[in-house]
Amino acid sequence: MIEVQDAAAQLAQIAARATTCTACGLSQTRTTVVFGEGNPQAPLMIVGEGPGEREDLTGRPFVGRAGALLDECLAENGITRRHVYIANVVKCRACIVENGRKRNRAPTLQEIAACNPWLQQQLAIVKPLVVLCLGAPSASLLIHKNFRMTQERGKFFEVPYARYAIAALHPAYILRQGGQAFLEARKTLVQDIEAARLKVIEVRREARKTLF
C-alpha cells in the first residue's frame, strides 16, 4: 500500500509541474494540461495520441466519444479504468485556431519530442508490464519509428520501459469508419485489448515461476 501511495504522490507532483509547461507552442492554445489518470501501479498502461476538445476542457484523458468507445471495449474484457493507467503522447490539445474556433490536428514531431519527458516519467513510475499504444503516433514513439499500423497492430514488441508493447487502432479512427468497417475495426480493438490482458497474465505467471 505504501508503494501505491508513493507512486500516486510522485505522479501528482509531476502532474503539478506539467501544468506550467511551456516547452512547445501547445501551451499557448490549451485550456488544461491533460496529464493522465488511473491506477498508479497498473500492469497495463494505455497511451493515446493527445487530448481533444472534451479532454482539454475537463483535464481528463479519453472522456469524449472516443473515450466512451474505449471504455466499452475495455468493459468487454472485464477491465475498468481502475485497472489501467491512461495517458497520451502529448498532454495538451493540438489544434488549429480558425475564426476564433479550435479544430483538432495531429501533433508535430517537435511537439511530441517536447512532451516526451513527461510520458517517460509516467512510464518509469507506473512500471507497466504491458503498454497498449492507441494509434500510429503512440506506436511510432514507444515501439519503433514509422510504425505501420496496418501490418503491425496486434503484435507484441519487447520494449525498454515494459516487458511488452502492442498497438491497436485509435478509438477516434474507429469512429470515423462506417457500417461494416466500423464493426470490424471495433472488433480488432476488443481483440487487441484482450491480447494485452492475457499477456499481463502470462508475464505475471512467468514471474511467479522464477521465485521457485
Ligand code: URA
The other form holds:
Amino acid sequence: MIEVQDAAAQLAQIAARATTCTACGLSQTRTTVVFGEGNPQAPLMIVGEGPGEREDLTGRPFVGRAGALLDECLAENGITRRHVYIANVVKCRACIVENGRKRNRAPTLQEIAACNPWLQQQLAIVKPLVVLCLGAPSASLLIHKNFRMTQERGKFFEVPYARYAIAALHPAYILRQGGQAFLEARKTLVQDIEAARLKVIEVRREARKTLF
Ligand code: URA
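In place of the form predicted on its own, the structure of the form predicted together with uracil (URA) is requested.
Time for the whole complex; same chain goes first.
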C-alpha cells in the first residue's frame, strides 16, 4: 500500500514539474501538458504518440475519438483505465498553426528526444511488466529505431525498462481506415491487447514459480 502511494506521489511530483517544461517548441503552442495517468503500479503501460486537440484541452491522454476506440478495445479484453497506466512519447500537442487554427502533426525526432526524460521517469516509477506501444513513433522510441509496424506489430521484444514490449496499430490510424480495412485493423488492436494481457499473466506466473 505504501508503495502504491509512493509511486502515485512520485508521479504527481514529476507531473507538477512537467507543467512548466520548455524543453522544446511544443511548449509555445500547448494549452496543457498531458503528462499521463492511470494505475501507478500497472503491470501494463500503454504509450501513445502525443496529445490531440481534446487531450490538449483537458490535460488527459486518449480522451478523443482515438481514446474511445482504445477504451472499446481494452474493454473487449476486460481491461479498464484503472488497470493500466497511459502515457505518450510527447506530452504536448504537436500542431501546425494556420490562420489561427491548430492542425495536428507528427512530433519530430527532436521533440520526442526532448520529452523522453519524462517518459523514462514514468517507466522507472510504474515499472510495468509489459509495455504496449501504440503507433510507430512509440515503437521506434521504445522497441527499436527502425521498427516496421506492418512486419513487427504483435511481436514481443525484450526491453530494459520492462520485461517485454509489444506494438500495435495506433487507434487514430485505425479510425482513418474505411469499411473492411477498419474492421481488420481494429481486430489487430484487440488481438495485440489480448497478447499483452496474456503476457502479463505469464510473466507473473513465472515470477511466482521462481519463489519456490
Ligand atoms: N493519440 C495519442 O497518441 N495520444 C493521445 O493521448 C491521444 C491521441
